[in-house]
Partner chain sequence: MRSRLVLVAGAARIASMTRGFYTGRLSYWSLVLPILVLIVMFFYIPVALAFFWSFFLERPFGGGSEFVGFQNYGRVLSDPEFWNAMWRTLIFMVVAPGLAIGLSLILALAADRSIRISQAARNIIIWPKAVAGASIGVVFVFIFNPFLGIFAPLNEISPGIWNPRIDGADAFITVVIAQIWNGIPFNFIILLSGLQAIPDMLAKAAAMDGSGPWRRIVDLQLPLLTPQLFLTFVLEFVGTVVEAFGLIDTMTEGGPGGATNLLIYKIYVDGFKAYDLSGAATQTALLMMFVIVMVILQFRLERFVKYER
Amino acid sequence: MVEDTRGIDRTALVILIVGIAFILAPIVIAFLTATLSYEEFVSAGGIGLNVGSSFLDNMRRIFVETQLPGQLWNSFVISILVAGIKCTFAFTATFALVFYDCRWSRIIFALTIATVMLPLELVVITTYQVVANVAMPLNWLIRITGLAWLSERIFGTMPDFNLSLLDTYIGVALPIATSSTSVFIYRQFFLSLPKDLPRAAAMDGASPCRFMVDVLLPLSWTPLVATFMFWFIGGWTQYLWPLVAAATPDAQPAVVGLAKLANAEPDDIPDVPLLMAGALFVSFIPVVLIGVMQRQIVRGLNLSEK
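Please render the chain's structure by itself; use the form predicted alone.
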């Protein structure tokens, strides 16, 4: 007996169409609004489904009147740094946790994963103080060891080192990169590999580092690409910390620059068509990357597939 699944297929098709419409509706509205001029937007009474002819002019204004093109480059560099730092440290840390026998491995892994429950937004003030002077631990060490007192006695001054990473790429990217989610993903993948793999590599004369680079890294390429893309997009969409750590427009990423375009006088109507054009401009690179790499992302996050 062949089961009739036409009803299920139709229901699934309706759900799929509704889901696609729900996802694409904001993009369509943003594009239609970006085709309007400021005067057409005001006369229309706000956001609607009106179609104008000023899209190219709004995009020209993005390049001429705003700093978004330069800030787009800032976003690209910061996102590359965030994804690269996260993937590199997570890969090497997970390699040590899985392939080195240590009685404390499970405890270290649990403490590492526990940091996920402490997002950057909760410690933004403390993080700002550290980034504003990364030499602060050195000053603290000098004081508790008595070297500060000795220096004051001999030279008449206390040493006070100051090194600020504010308004720099690494100062914006490094706190965002302090997340251990990739450690969990890589650990699950490493545990699915044959247990005799490192032993076989050792019998062939491969050192631990050689095994990690020549054997483990090629096998982990798919999950590495998937998590790299995931963290790249995560770094691209960060707002709060880059707003705090980058005070000058030349150092700010595009998301922060886009938000500042909305600032207007209290009695003025914001230039929403320009904002929508800027939103499409800022979102172009992540959307293209997701579209091009979606198959690799899905395969990489499916830990059962190698």
Second form
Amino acid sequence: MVEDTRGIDRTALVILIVGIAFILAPIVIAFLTATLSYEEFVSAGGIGLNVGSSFLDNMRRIFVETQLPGQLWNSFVISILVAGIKCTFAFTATFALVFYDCRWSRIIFALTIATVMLPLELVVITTYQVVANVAMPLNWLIRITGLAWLSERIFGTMPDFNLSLLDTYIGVALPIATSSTSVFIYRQFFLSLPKDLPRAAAMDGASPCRFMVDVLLPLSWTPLVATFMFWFIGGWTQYLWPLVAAATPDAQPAVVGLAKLANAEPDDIPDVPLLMAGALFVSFIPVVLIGVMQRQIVRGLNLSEK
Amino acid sequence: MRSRLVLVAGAARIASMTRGFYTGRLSYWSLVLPILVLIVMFFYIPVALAFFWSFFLERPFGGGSEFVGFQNYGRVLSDPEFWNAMWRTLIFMVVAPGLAIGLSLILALAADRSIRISQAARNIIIWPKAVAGASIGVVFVFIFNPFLGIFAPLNEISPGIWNPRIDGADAFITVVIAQIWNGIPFNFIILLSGLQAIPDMLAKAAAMDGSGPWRRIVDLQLPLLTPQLFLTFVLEFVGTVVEAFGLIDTMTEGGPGGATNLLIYKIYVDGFKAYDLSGAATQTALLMMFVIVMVILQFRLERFVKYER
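Having seen the form predicted alone, could you give me the form predicted in complex with the partner chain?
First the chain shown before, then all remaining chains and molecules of the complex.
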């Protein structure tokens, strides 16, 4: 466009520089501090622009003195589980909801979408109860159907099943995976495909299952990759639920481990360089992921249109 | 996870389900059963249990439960600490999203201009999305440390002017700033992709009619951006209710003197530290009802949003 935009462009430039500075400032401060040794940090009297040479040493201490490396692995497994479960369950279910003719579809769609309204953090108390004994609904069922009464008559004992998933990867991951945003995203995508697609596949003799795997799956690659990355990062950054569901350090994800490490430090002059190195260590993988995959994620989630 | 976006458009579109092609009963149910079992088991049962416990009192030492009617609600609602936490949650819900969305809007409008820095800005401003609230808390509590942080020099000039460990307002401000840092990326992406979806033609037509770039922001871009602005408000309001937990737990632990004790943190402390299952469940039920009412209210508001382009 031929018009004078210098004024507004200059303002935009200043705004963006300030914005980038605000976003980068904590990261730069964390990085600079992580290069200092504890002694250097104490003698500098706190925050500063000095660059030390102890970054590798602080990283080494993370491997030797803390449990963060193992917990990083926990984070990785839990995030893969969360993203994997969300994507596969939502993909198969949405395929059925869109391409099958069934009067239950509306209700099932509403049920899955409603999970989005209440975040897991709101209901941690009772989610904890359920995960502490996932056989609880089974016990209710036995009691309601009268089987319990029957078994008390015959064997003299009430059956009471008990299976705790606390402190396990799957127990931490499953409740995080319930939020079914993916169903909506995939549904939007499926509905944008040509209507005659399943018909054409059927003419070629493909079963519904074959159609899903060989036609729909390759077509859905963009939204699938984007949602997988997004939920991976979402699983990684969870805090409240893993905090209560994983009580032992061996089962905790890295974010919880970092917070425990910070809370264990003395209040007056904590070992800030070690903590900052830890914060970078814990955040490194998802930040690189979002920096590199940014375009794919934004495009795949289809945020530009409602 | 801030994913309430689905809800906004979702409910409206349930009505328009298209007729499917396949009819197999068995394969249909085997495809939807996994997600149904998952959400019933780990979403609907916990939600129902929270309401169940809000009407029952748990006897100590595993002695079963006793129906108490609305006693739990009476106890919670007459507790001034509950109302304080609720009030703080409300303030936090207005201040943090308001600032986060306002700043994101300014940044998105700037990044929408095709100047050289905007590509770098688009990439960098999204980074905090990948940083967990608790990790942010660990870094920000150091940055705002009264003796080691950026305001330490201020304290040397006049001692005690900045101390989030003693001063409740200071502590609240630090949590709000951390929440803004965490909240900018997602709002920024939504608003920026909304801006980029506005057809170039409109801007050209407006320019032809003699409106400059500043004028176009007010008269063209902002009105066309209302759907995305609405979306960010819905997401942020519900999101901040729960997301503040990671920040509070690592930065202030609800202190000083309860100044940052939001309801989500109080529920955690009551349930997992004080082992008051019924009290925590009752507050959970109340908070859930509050969130549901908020979402419904926002749906009502949606009627004023322009969708046609």
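Quick caveat, the model's predicted, so the values are computed rather than measured. Numbering follows the first chain given and starts at 1. Just so we're on the same page, rigid core means the largest C-alpha set that superposes within 1.5 Å between forms.
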Asp250: CA shift of at least 2 Å between these two forms after core fit? no
So, superposing on the core, is the move of Gly70 at the CA at least 2 angstroms between these two forms? no
Rigid core superposed, CA of Ala44 - does it shift 2 Å or more between these two forms? yes
Gly291 CA shift between these two forms in angstrom, with the core used for superposition: 3.2
Could the core-superposed CA displacement of Thr11 between these two forms be given in angstrom, to one decimal? 4.3
